[in-house]
Structure formats: C-alpha cells, structure tokens
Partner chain sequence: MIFPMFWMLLLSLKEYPERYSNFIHLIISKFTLLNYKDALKSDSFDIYFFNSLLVAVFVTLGNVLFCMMVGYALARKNFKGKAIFTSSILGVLIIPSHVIMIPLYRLMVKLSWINTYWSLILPWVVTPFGIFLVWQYLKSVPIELEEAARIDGASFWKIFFLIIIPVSRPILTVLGIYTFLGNWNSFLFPFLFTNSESYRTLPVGLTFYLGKQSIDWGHLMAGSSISALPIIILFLIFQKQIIKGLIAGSLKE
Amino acid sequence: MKIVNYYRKENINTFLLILPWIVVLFLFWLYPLIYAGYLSLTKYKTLTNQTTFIGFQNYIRMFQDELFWKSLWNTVYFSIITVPVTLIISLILAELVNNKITRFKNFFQSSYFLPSITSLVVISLIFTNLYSPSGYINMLLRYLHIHTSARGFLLSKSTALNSIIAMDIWLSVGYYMVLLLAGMQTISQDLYDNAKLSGANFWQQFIYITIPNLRNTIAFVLMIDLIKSFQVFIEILVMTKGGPLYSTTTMVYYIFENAFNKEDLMGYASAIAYFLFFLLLILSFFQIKLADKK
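Can I see the structure of just this one chain, in the form predicted on its own?
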C-alpha cells in the first residue's frame, strides 16, 4: 500500500511539474490550430464577428486562386535557393573556423553569429536603405560602371525577391555555422590523424570523414532552415509588402494580407494556413525518413 501511495504521489508531482507546459501548449498551439481548422470551413467577418459555415469552399477557392499559386511558387523558389546555399556557406565557414583559423577564433565565431541575434526588423530596414536607388550598393555598382535599375533593387520585379534571398542567406549562415561547428568538434581527431597517415588530402578528409559524421547535424539544419524559409514574413512585410506586382508575396504574407487587411477573408486565410501546415508536416516527415537512411 505504501508503494502504491508513493507512486501515486510521484505521478501527481510529475503532472504538476509539466502542467504549465501543457497549459501553454493548449492555449498557444492546440487551441489556435483547432480553431483555425474551424474557421477554414467558414466565412468569418472580422469587424462584425459574423460566422457563416460554407464547408470546403475556401479550399476550392484556394486552388482556383492565381495569387495563391503565385505565393506558393515564390515561397518554393525562396526555399530552393536559400536552403542549399545557406548550408554550403555555413559548412565552409564552420570548416574554416574549426581548422584554419587559430588566432581570434572566438572573434570570428561571434562576428558570424551576431546577425542572427539582431532584430530582423532592424536588419530589414538597413538592407532596405542599402538596396535603395541612392544606397551604398547602387553607389558602388555605379562607381564600377555596372548598370543598375534607377528604381533600386526592391522596386524591380526581377531583383526584389533575389535581393531578399541574399539578405536572408547573409543573416542565417552564422547561426547554422555555429550548429555545424559544434557537430565538427565532436568528431574524433584520431579519424583525421589516421586519414593523414593514409595520404588523404583536405578534401578527402572533408568528404569522407567530416560530412558522414555531420549527417544528423546537417539533417537538423536542413529541416529547421526549410521550415524557416517557408515561413518567411517579416522581411517581406518591412521591405516590399509583397510587391512589386506580387513578385515577393510569400504564403505567410498572403495569409496575413487576407486575414487582417480584408474584412471577410479570415476563413480563407485559415484555409491557406492549414495547407501550409500540412505541407510543412509532409516535408518534415520525408526529411526525417531520408535522414534515417544511411
């Protein structure tokens, strides 16, 4: 009987310890998720709080909406460019800091990491000025006699999204470099010493020792970077507001635009949000499966 009471008391204490996390999970994740699913089946007017059940009409409208497909393509394009390029640059920087830089090593680590802890709004405003017609980038290009758009990078349909992509890569590489560097420092030095004795050069060591031993870290970096790139929003809101001509409208920005800038499209925005949720769920599932394969 004492043993039963002891375990009962332990279970109660454990439940009390995790209760705050359960409450937060329900209030800020589970409840909004369920409520958004309900809203996606309705026509909800924000100002009057009037709700009309319309079934799957929002989902039908979504697949017939040209701007939805435009925002989906912009998001996919953003991810296709940023994820691999960010990973490659982060790997190179991590390898350089780990093996090639001995003096001021901590300084370089902190310098690369600093942009990732700076306010994204501040960085977006700085790059907005850099990309403007009178910004330093255009001034430098004109000095080098390279043709630039008179409207600046962010007001040109052909360069706006690529400019934001470049900023995002610069912003992200330091954070992922630190993650990859931490993984590199767990690899046994004996592997490299044996490889050197066998005549392996730097690239052979990198390909056959570093990369295989970083497999789990690389898979983690790819997953969180892919999720982040599909959720890009603040840069778009601050720098272009989806323009020019919807060339930088991503899915999350399109959700925001429909939910808060139009009176009766909260349900439609919820349907797009649910589509994005399940899309990321599927992509994450396949990434986990691929990471498990040797």
The other form holds:
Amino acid sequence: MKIVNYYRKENINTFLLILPWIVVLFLFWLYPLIYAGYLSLTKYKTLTNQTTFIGFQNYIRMFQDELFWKSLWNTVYFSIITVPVTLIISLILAELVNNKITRFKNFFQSSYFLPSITSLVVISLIFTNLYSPSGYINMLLRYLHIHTSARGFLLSKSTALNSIIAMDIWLSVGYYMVLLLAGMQTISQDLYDNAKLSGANFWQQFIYITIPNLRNTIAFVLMIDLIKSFQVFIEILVMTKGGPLYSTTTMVYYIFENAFNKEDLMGYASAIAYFLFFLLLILSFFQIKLADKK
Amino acid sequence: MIFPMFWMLLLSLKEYPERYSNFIHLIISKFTLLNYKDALKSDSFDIYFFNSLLVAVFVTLGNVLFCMMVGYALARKNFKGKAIFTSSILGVLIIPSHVIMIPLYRLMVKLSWINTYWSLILPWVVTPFGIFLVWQYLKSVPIELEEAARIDGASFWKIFFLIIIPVSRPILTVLGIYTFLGNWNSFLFPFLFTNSESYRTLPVGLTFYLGKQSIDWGHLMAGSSISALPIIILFLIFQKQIIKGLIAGSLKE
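I've shown you the form predicted on its own. Could you give me the structure of the form predicted together with its partner chain?
The complete assembly is shown below, putting the previous chain first.
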C-alpha cells in the first residue's frame, strides 16, 4: 500500500514538473499555429468582428498579388546577398582570431560581438541617422568629394534595401564569428603546425585546412542565417516601413502590414504567413538532415 | 566596428546634433546631459525603462524556475508520453514567431490581455532553449547525490529545491543572463500587444518616438543609450557566460 502511494505521489509530482511546458505549448504555440491555418481560410471584418470562411481564396489572391511576389523577391534578394557575404566575412574574422594573427584578441572579439546583443531597434535607429541626408556617411562622402545621396540612403529606391543589407551584415558577423570560432577550436592544431612547416601562408591554411574541416559548422551557420534572413522585419519596420515604393517590403513586413495596418486583411496576412511557414519548414528540414549527418 | 555605438553616445551628448553638417563642428560643440534628463522626464523613458526591467526580470525568473523543472523531469524522470513530450520541445523550435504573431494577437485580445503585463511575460516564461540547456547539463551531473538524499528520506520537492537547483547554479546563471538580455531587447510582441504608453518597453517606446513629426536626434539617441548601456555593461561583466549560452543555444537549435 505504501509503495503504491509512493508511486502515485511520484507521478503527480513529475506531472507538476512538466506542467509549465504543457500549458505554454498548447496555449501559446500549438493553438496559435492551428488558429493561423484556420484564419488563412477566412475573411475577418474588423468593424463587425465577423469571421467568414472563404476556403482557399486568400491563397489564390496571394498568387495573383504583385506585391506579394515583390515581397518574396525582396526577401530572396536580401537573403542571397546577406547570407554568403556574412559567412565569408565571419569566416575570415574567425580565422584571424584563431590564428592569433591579431593582438588584443579579447577586445577584438567582444567589440565584434557587441552589436549582435544590442537591441535591433537601437541599431536600426543609429543607422537611420548614419544613412540620413545630413548623416555621417554623407558627411564622409562629401569630405572625400564622392557623389552623395541627396535624399539619404533610405529614401531612395535604388539604395534602401542595400543599405539595410549592409547594416545586417555588419550586425551579425560577430555572432557567426563566435560560432565558427567554437567549431575551429575542434580542429587539431597539428594540422596547422605541419602546414606552417611546409611553408603554407595564411590564405593557404585557411582554404586547405580550415574550410574543409569546418564543413559541418559552415553548413549549419548557412542554414540558421538563411532561416533568420527570411524573417527580416524589425529593421524594415523601424528604418523604411517597407518603402520607398515597396522596395524594402519583405515577406514578414508585408504580413505585418496586411494584418495590422490595413482593414479586413488579417486572413490574407495569415495565408502569407502560412506560406512562409512552409518555406521555412523546408529549410528546417534540410537543417535537421544536416544536423543528423553531424 | 563599434563606431555606430560611439556615434550614438556622441549624438546623445549634444544639443540638437542635427544642426551640424560638419563632423569637426559636431565633435567640438558643447557636451551636455540635457537630452538624458529630457528623455527620462518628459518623454516617459523612465516608464519604458521600468517596463523593460519588469518584463525581463519576470521572464528570466520564470525561465530559471520552469526550465529547471521541465529539464529535470526530462533528465531524471520517466513518464507516459515522454517521447512525444520531448519532440514537442524540438518541434516548437521550427515554428517562426512571425507565423503565430497574428493568432497570438487575436488570443491576447480575447483574453483581454492587451495592455497588461501578462501578455508580455507569460508566453515566454518557459522556452525550449532553456529546457535543453538544463537537460543537457543535468545529464552530466551524477545521480548518486539525489539517491543518497532519497534514502535519507528527503521528499521529492526537497530534493528538487535543495539539491538539484543548487548543483545547477552554473547553467542557471548562463540561462538567466541570456534570457535577461533577450527579453530586455524584446520588441515584436510588446509592440503588438500594447497601445498605451504605460506598458511600452524601451525599444517600443523608441520606435514611437521616431514616428513623431520632426526627429530630435539628441533625445532619440539618449533614449537609445538608456536602452543599450545596461546591456553593454552586463556584456562586459558576463562575457564568458553569454558566449557560452550563445554557443550552447545555437548548437542545439
């Protein structure tokens, strides 16, 4: 009797241990995820608080919506530039730190890492100022007698998205440098010593030793950066609000705009969100495959 | 690399910095703390600061306690449905927060949690990241300690609070600092779930300030500094733990 009691108590207590996750999982993850799928099949009228089921109309509308395609293209463009450039720069930085070529290693590492833990809103505000017509970058260009951007970099269609890309690369190289550095530390130092003995220089060591041995970490960094880049949002919201002329409207920004700044389009926004979800699901699937290989 | 941070501090210490079109003039102009005074007094950054702190502290406390509980159960206990339970934690990692922002917003409206601290704190008091961190850590802690205590007659919760939590201190520090940093900067959900000044966090307050007619960069950068400086200071103190948390977190993602 006593033993049965002990097990019952143990079970109840174990259940109490896992209860917090069960509650949060159902209430704040699963329910919203399913609800988002349902919303994507409805039209929601803000004024009358009325939800009507309309089948796949939102999805059909999406594929016919030029702005949706524009936002998809902007997102893809953002990602295919940001991800490789970030990777290359952070690889080189990590190699520099790892090879102890640079002195002041700690200072170097922390100053590069700092931007990635600072609020993205704050970073975006600073760059809004730097990019403005009277901002520092224009000041510098004027000083060097190079063509300045009269309207500011964020207000002209041809430079807005690229300016945000530049900021994002600056922002995240430190973060990925630290990740790559952790991977580099597992490469045997003997390989480098041998290479140095046979006269290999920095670049040769980098290309023939570091990169091949770091393949898995590199693939992993590529995947997480890609998944992150596909969701670029806050910098757009703060710096350009998707403009000028939709040149910086990314998918998440377009979802946000439809859901919260326009009337009656929450269902449509949910359809785009679900489309994005499936895109990311495919990317995550590849990521998990890669992780398994490790 | 840290030039933009330096730029932020510089502008925050100048009165109407947008007046200067020349870098040298800007630098040699008078330094002042007036912007900080104004930001805190008249632009309600004192309220935003309090809200950011409150949200970050409670989410951190929640994570330390609840992730500890769930992580402990995963590492030491057996229960029905443990396999599904474990994969639910992994599975949630691939749900992007932007996909659920609309239904989550609707949920908060239904619960009447818009403009309350509940909506800013409760959904994030236990996270897959934290659970994994604790789980992995406890795998490396010898089980003998608990068993000895059990034989001595210590109760379930006594073991949890007096043995498991104290031995997990190193990992809870990493988790705590990491969670605090992330939530101090939290923007998206506080931005969606509040529309009254009294519940805005610092980053949300900053974006609304930007929306005003003419931008006073001195004030705005002072507000930004108020938001960024605590993080920079924390980072300088706890650099090791933060980087450890980052590496652990990403490799488990």
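Residue numbers count along the first chain shown, from 1. None of the values given here were measured: they were computed from a predicted structure. Between two forms, the rigid core is the largest collection of C-alphas that superpose within 1.5 Å.
Asks: Can a Cα shift of no less than 2 Å be assigned to F285 between the two forms, given superposition on the rigid core?
Replies: Yes, shifts by 2 Å or more.
Asks: So that I can tell if T159 moves, could you say whether its C-alpha shifts by at least 2 Å between the two forms after the core superposition?
Replies: T159 C-alpha, core-superposed: shift of less than 2 Å.
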